[in-house]
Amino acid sequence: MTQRFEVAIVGAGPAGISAAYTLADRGVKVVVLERGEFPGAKNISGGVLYGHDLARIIPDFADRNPPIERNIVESRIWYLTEDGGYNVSYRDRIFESERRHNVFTVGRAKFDRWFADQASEKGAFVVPSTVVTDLLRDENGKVTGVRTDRPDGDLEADAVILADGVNSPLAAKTGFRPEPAPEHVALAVKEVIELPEETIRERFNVGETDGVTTEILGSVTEGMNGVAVIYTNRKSLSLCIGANLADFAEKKIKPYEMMERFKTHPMVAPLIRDGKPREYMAHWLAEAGYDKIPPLYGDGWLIAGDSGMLFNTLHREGSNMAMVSGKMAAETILEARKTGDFSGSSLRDYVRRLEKDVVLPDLKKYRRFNSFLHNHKEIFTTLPPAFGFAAREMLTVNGVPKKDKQKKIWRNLRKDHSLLSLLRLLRDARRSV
């Protein structure tokens, strides 16, 4: 017998659960279908979340004992050469007090499960170990539900939300979103290094529950368009490094080898010394930008989160966009529910909501950033050693006048970069942000 729900959601990540919580809180009969054994089962420890956006879903989340690892009080940016690097950081007391939980680290396996439990308590049905294999449609092509791999697994619904990630086989199979091109996604590897709490506090100069995020550019991605990050958890560090998938294919570099070299960098190795590797995985990141966002709605369906390529490459923001888009997909359905009209003309209000919030304006603002990185590989190849040479010369006290040092630095920079190319780099950088 075919079961019926008002809304079926594919994927129990931040986007899917945000939508489910919002709908269930308003009395909507909603089901969430998750491939993993439980929400978060496909994730490993180590990620950041944003309190402002979580509070839009669950205003009192901080009082519900969420599995937060560390509250972030300092953000660091590194630009690395092969043997050293630049470090810019900002720490503010306000993030320990009235802006606490502005950003915090979580273990996604634990957090996603907790988040799903909050939706279940509101009445959402969260069904794990279930693969959605196709969408049900009527004679006019309108989506009317989902088909699963369970016996008698067809579920009818007034609306379906696709929220199963950037590598969603369902979105590609159904034609709602094409398979991402290699240049539009990044392949990242993540490793969790276990360390004692007191060691993390000492090495990052933080209190018992506070932490640091570090975002890294430069030579560590071996000439490829990519980034690395280090996040502090309660008893571990999460290291992640990745690059554009097309670059990996061209360079023939193995991601795990790049991770091993990253761990030996002189600015990284002291932080993980004596640590024990505990978890390892690879995953995709949507980096196509605003111009590659697929249609986000249609007759009976909506797409939210990474499945809709809603990811801010510059600020590494994905989970907050997932939560916001999930909430707004749910709110759009709630409005459509009043009239019983779940056609595309009714659900197009979803995009208007995203345009009025931060999601689409931010993505539009940085729409050129990904192409900027792709077109200026010198950021990852020739500029790191040039900047490293400059710092090394100026910090070496050897009796050479600073004026002569500056001339030497300029000559070294001009070996690989003309004045015109440097001006073009600055122009394109300004336009990209």
Second form
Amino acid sequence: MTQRFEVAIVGAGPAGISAAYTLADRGVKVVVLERGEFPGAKNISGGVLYGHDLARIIPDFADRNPPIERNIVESRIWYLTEDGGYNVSYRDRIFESERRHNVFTVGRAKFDRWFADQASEKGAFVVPSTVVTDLLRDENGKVTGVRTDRPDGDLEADAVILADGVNSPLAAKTGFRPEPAPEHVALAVKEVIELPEETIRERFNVGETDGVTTEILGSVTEGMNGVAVIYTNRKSLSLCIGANLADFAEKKIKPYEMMERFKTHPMVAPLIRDGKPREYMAHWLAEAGYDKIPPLYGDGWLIAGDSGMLFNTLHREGSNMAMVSGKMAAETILEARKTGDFSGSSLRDYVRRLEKDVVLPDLKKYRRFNSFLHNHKEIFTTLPPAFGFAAREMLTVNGVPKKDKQKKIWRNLRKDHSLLSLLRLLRDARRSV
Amino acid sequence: MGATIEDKLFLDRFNVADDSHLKIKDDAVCTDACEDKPCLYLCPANVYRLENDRISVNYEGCLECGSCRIGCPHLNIEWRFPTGGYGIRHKFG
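Switching conditions: you have the form predicted alone, so give me the form predicted in complex with its partner chain.
Every chain and every other molecule in the complex is listed next, the one we just looked at coming first.
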């Protein structure tokens, strides 16, 4: 006999669990299908989460012993050359006190498990080790449930939320979202490097529960449109480096070898010295932006989180967009439940909610950002050495008059960049953010 | 030079299924029609390796990112998730 739920959710990540929590909290019979052995077993992100968005789902989350690694009190941005680099950072004591849960690091294997437990306590059924392989539909094409890889694995539901992440063979197979092209995703690899707590405190100049994030651009992605990060956890550092998948294919660069080279950079190596690598993972980032967001609803279904390409590259916001969109998908269903109408015209309200909130306006604002990076490869190729040359010249004391140094720097910059191309870069940068 | 891909994969926990979730649809496409073979480079787990002019699929170490599926210029890779509970199991995530 086919089991019946009011709502079936594909994937126990931030989107799926936020939806499940919100629905179960209101007494809805909801099931979450998770392909990992436990929620979190397949999940990965750079590792920051945002307290504001988590509190929208669970207002008292801080009192429920969440597995937070470190509260971020300082954010650094690096622009690296091969031999060194620029560092801009901001630290503020407000992030040690009243805003301490503004941004914090997590390990998703632990955090998502905790998050799923909170939903289970509210009454959601979280079923691990189960892959959703297809969607059930009636003769009019309305989604009526899911098919899983378990024997007798069909589940019926009034509505289905697709929250299975950026790599979704299900979405591609069922046609809900076209398969992304290589240039629409970035491939990132991550390494977790274990270090003693006191070493992390000393190297990053932070207190017991405080941490630092570092976002890195420049020559480390070896000419590709990409980014690297270093985040502090309680007893480890998260190192990630990634680039546009089409760039990887074109340049024939192996991601794991680029990671090894990144670790030897003079600004990175001292931070990880004597650290023990503990885990190595890979994942996509939905880079395509606003213009590649698929239809997010239809008859009997909604898409939330990364599956819907809801990801803000510039502000490294993915998990929080997943949470907010998951919550809104749930609220849309709660509203539809009052009339029992789960058709597309009823679920359309989901997009109105996303438009009124931060998700779609932010993605719309930055819709040009990805093409900006794509069209200005000099950010990753010729500009880092030119900027490095400039700082090196000005900081080297060697008896040469500063006026001559400035001329030399300008000549060096102009060697690879016309005045027009530099003006274009500034104009496009301004337009993209 | 630092750690090899074998060193890195050795850090991870896998519950390896008996059957591969990755299949090359048509070997002839790889040998005859594919000059660049980007799968040999872009796979972050070095799943695809050239052995005696054929591409071998070492699915046991797959990190389940999906890059080979969309990165194959001939879309010649049949890709599904490992059966529920199998494949990589993150410790930290």
